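Consider the single chain below, provided in structure tokens and representing the form predicted alone.
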Amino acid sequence: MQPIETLHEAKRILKICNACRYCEGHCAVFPAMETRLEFQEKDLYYLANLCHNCGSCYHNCQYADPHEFQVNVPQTFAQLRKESYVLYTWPNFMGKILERNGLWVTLVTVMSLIIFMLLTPILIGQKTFLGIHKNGFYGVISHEIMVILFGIVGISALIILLISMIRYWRAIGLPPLWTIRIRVIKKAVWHALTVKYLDGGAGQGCTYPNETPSLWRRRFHHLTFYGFLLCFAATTTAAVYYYLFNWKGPYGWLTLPKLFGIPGGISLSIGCAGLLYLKWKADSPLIASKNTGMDIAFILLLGLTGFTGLTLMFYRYVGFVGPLLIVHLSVVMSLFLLAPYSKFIHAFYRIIALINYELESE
């Protein structure tokens, strides 16, 4: 379905929710959809962000399939908020990436692989490469050179995910940020942080990856998030041990970034596991197929990241932790570079729909 047939789809669809109303305690979306007469593009852009995918409107609907309106509220905004991210990206051409972002990511992984695997035992000598070394992955590849690295790599992404979020942020009307009441944005960063809408509406979770209601889908999520957020902790504290306090790696079993980092890279790889298993598993007319290559490219990425850091970890000290430092780089170097393209930014999407809704809401 092309752009301009799926914002046509969506107003058929919201029409007949708006005049039916069945769902209306499900979730934000039907509230905030029912203070509307008439649904401009960034409406629907709007209340696609806000959608969380539950899937429960959908198995409670009259009106879905087989009946002849198909209502099917979930796939639709599915589709509609990665043509959001197609249409708000930065720059526009980068949008193409998006649109074919399985295949985007498997070729940045292996280039990045390739080219680290290819460069890195050049650069340094093969019996650096390949050697024990007891300051352990230390010794491949110095401290001051990774974050040249990827410090350049990273604050890029953070840029352009910021240009991003203010070009969706005015698309669909919200005021300036500081207009904002601290404790609108509060509230909305909460319920993202706690995932509340993805508990169906009466807390029995999302009807995923088949129709009965299990809140397995929110705890991976929830697994993932903080599993990511644990790993990013790890990493920041290790700088302040390295810049404040001149501590160099690698650190002890009960320092920070290991008492961060070990929980953190645990609860990724078996967050993005579990959504990888429910992924399979779906049998959902939910599912916007064409979403499909993007969600597990991007799940794949992060749960790899997490998985080959805890490696790395642990077999610091063997003659193959060179290889081994390479394979995690070249994912993490992927995970930066596409972060901007990728299923990444729904998250900050997620937020401004939030912070509109509760601005709604006054």
Contents of the next structure:
Amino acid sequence: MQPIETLHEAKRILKICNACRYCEGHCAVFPAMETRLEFQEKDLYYLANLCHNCGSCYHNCQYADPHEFQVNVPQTFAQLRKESYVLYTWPNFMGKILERNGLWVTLVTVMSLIIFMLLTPILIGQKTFLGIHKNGFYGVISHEIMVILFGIVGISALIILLISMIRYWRAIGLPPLWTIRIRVIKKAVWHALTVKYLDGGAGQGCTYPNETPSLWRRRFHHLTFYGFLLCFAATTTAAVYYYLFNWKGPYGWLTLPKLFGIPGGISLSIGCAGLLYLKWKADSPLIASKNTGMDIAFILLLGLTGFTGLTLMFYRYVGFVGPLLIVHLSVVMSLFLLAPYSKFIHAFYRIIALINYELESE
Amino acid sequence: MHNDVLVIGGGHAGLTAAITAAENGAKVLLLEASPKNMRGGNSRHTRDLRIMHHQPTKVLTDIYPAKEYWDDLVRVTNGQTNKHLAYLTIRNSANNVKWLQQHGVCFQPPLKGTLQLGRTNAFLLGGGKAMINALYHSAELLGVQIRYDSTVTMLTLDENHFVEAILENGQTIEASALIVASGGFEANREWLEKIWGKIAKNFIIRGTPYNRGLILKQLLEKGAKQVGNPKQCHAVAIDGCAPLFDGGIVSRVDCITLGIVVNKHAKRFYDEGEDLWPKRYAIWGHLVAQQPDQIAYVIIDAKSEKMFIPSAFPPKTANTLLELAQKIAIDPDALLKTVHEYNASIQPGTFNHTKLDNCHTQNLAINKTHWARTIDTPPFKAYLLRPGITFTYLGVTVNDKAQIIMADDQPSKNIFAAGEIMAGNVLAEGYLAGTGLTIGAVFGRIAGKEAAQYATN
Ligand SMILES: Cc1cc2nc3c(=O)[nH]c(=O)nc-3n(C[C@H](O)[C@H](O)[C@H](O)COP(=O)(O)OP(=O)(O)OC[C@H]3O[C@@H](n4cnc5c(N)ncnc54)[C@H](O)[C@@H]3O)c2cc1C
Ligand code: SF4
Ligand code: SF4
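Pass me the form predicted in complex with the partner chain as well; I've looked at the form predicted alone already.
After this comes the whole thing, all chains and molecules, with the earlier chain placed first.
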């Protein structure tokens, strides 16, 4: 579907929903919808990002396929979300990457793998590359190089993300951040951190992958998100150790980087595997086929980040620290590079939509 | 393969009965006429159940005592109710929410769309289809065997005793006990035409196309004692653009009290402001059915915008009444005349849509007694109205064990009924929001238990 068609389809469906309102208890989308009689583009891009694709309003809709009304909110909104990503991403032409995201993520990951693979052995020699090192993986690539490389990429990604978010923030008509009460922001962030709207409305869970409500999607999402945070904490504490205390790795089992990193890596791997499994099992009407590449690429990238990081923790026992590190770094590099141009951004669009919702409900 | 209990109809009543029978140790087979993805009959369109309660709960505000429930029932039915069965229903309604919750159904706290009924009615989270999905899941877990695309066309009885059911494809199914929960006959156009004549061709069926009354007819032919007026049906005026079946709630047109209603000759035919809308909701189906071609139009102007929940279908809109008349193809002069006379007869008053206000007309053949405001501010809007049938009242008589009563006034030992097919015992006329499901819930549980007991003893 073309964006304009998706917008039309969303308008058509919302007219029906607004006359029905049976789903108002499921999530924030319906109460937000009920305050509007007409839907402009900005309303639609707002509502679409408020939707968590939990499936409830599809499986519980008496007007869903095969009914002639063919109401399918989650699928239409998923499509619309992607279009909003493309539209508000900065710079505009980079939106193209989001359109064929699966391809791009694969491409970038493979490219960084090739570059790392070719350069590292050349720089440090074949033998060191395949050996086991006394001072861990910093023996393969020096700490400075890693920090500089990932620092630059990370900071650029952050800036781009920020600009894109400001564009979306303004587009849906939110007032400047500093005019919004802390209470509103707190509530929105809390609902994001707990993924409130994957609870189905009464804590029964969402109808994903099928019509029987279940909390597994939310659990896997928690494992993924908090696993990611733990991994992030592991990297950060390692940097602090190194720069502030001049403690060099590899760190022991009872040090913070390991205590964060190992559960984080496990959690992230399980979470992503779970999300992939649910996606694979999901009733097809819940899936917007054009989003599948983007969704799967992101989950895989995150999952691989966790998993390869985890194997690296055990490198002393498996050897091959060079290749393992290279794979891990390539995946992380790809994640960083594509942070503003992959499904990574869904979290930010979601938070902004949630802030708008809380603001409107005040 | 032997079945203890056979249930015909996989709506809310049938599922409640099947689950209860299975929980009471019976081997249950449920036959549903529709394919899986259209299962749930009219129950898939529902929203709420009317519940007696003596203290506020998470899903119900305030209290709703049995006496008040009973008074409401007598009022809407003009006393056409069986007091014993009605009280049985009212008292047992108190268990409905808990029972449904135990079987995976969720409720929502009173929210925006539900406030006015939040005291008397408990609202299903996600509506009827969410409930139906949960009950099917629950039934499956209990080992109830479910067969879709299975329309029962005939029943074999041996002296008031159920023997076997015959499917459309000729297959016969035996069981020790039968529970009928196959709804009314509202989707059977030939039957409707027999009662209403040709005008029934223009009726819209608000719910499932599968409730054709085949089982009801079989039972009545084989000596079941009927209940309810066969000539009555619950009909409301709905958006004329709705599909012929299954349009459900979104075809509701809620602005009749705000404007005027004219027929195709641009003539008003009833007091649009007679009473608060919920109380008059159900008379407009019959009113529109009596108009030429069974159509009418509500005309409102810009002042009424945003004062009601719009239907899913866009109204005809125009900046002049002339243009509007052309768009809906009625005589412009006649429409202008009607609106002009109406506008001219409006008395001064203070408009208040939430109560019976003092805005009314004077000296018209048909006055509008409340909420009468001039129709003069463009854009003007016209909603097409047609009669939409919710359900029929004709049913089988039952006793307090949900056994159907036969012509000799004796109960059948092994035929039980629940839901719309027997709702006429409690509600033979009129309607009280949320009682359809409540009757199905109470008699579904009774039928399930009694049938299981009979079959397993
Ligand atoms: C739009 C709409 C909204 C409503 N809202 C409410 C509400 O909010 N609250 C309320 O209490 N009531 C409501 N009602 C009324 C309510 O739907 C009924 O009272 C209730 O659903 C009846 O349940 P049931 O199980 O008896 O019938 P149904 O749910 O209609 O189930 C009957 C089932 O039997 C099957 N069947 C029929 N014939 C055969 C056959 N020969 N062989 C096999 N299977 C067969 C049908 O396919 C169907 O699935 C509403 C009705 C409509 C139309
Ligand atoms: S998704 Fe379906 S059931 Fe839910 S509000 Fe919309 S039309 Fe109604
Ligand atoms: S899919 Fe879930 S989150 Fe999205 S609109 Fe429907 S109920 Fe809400």
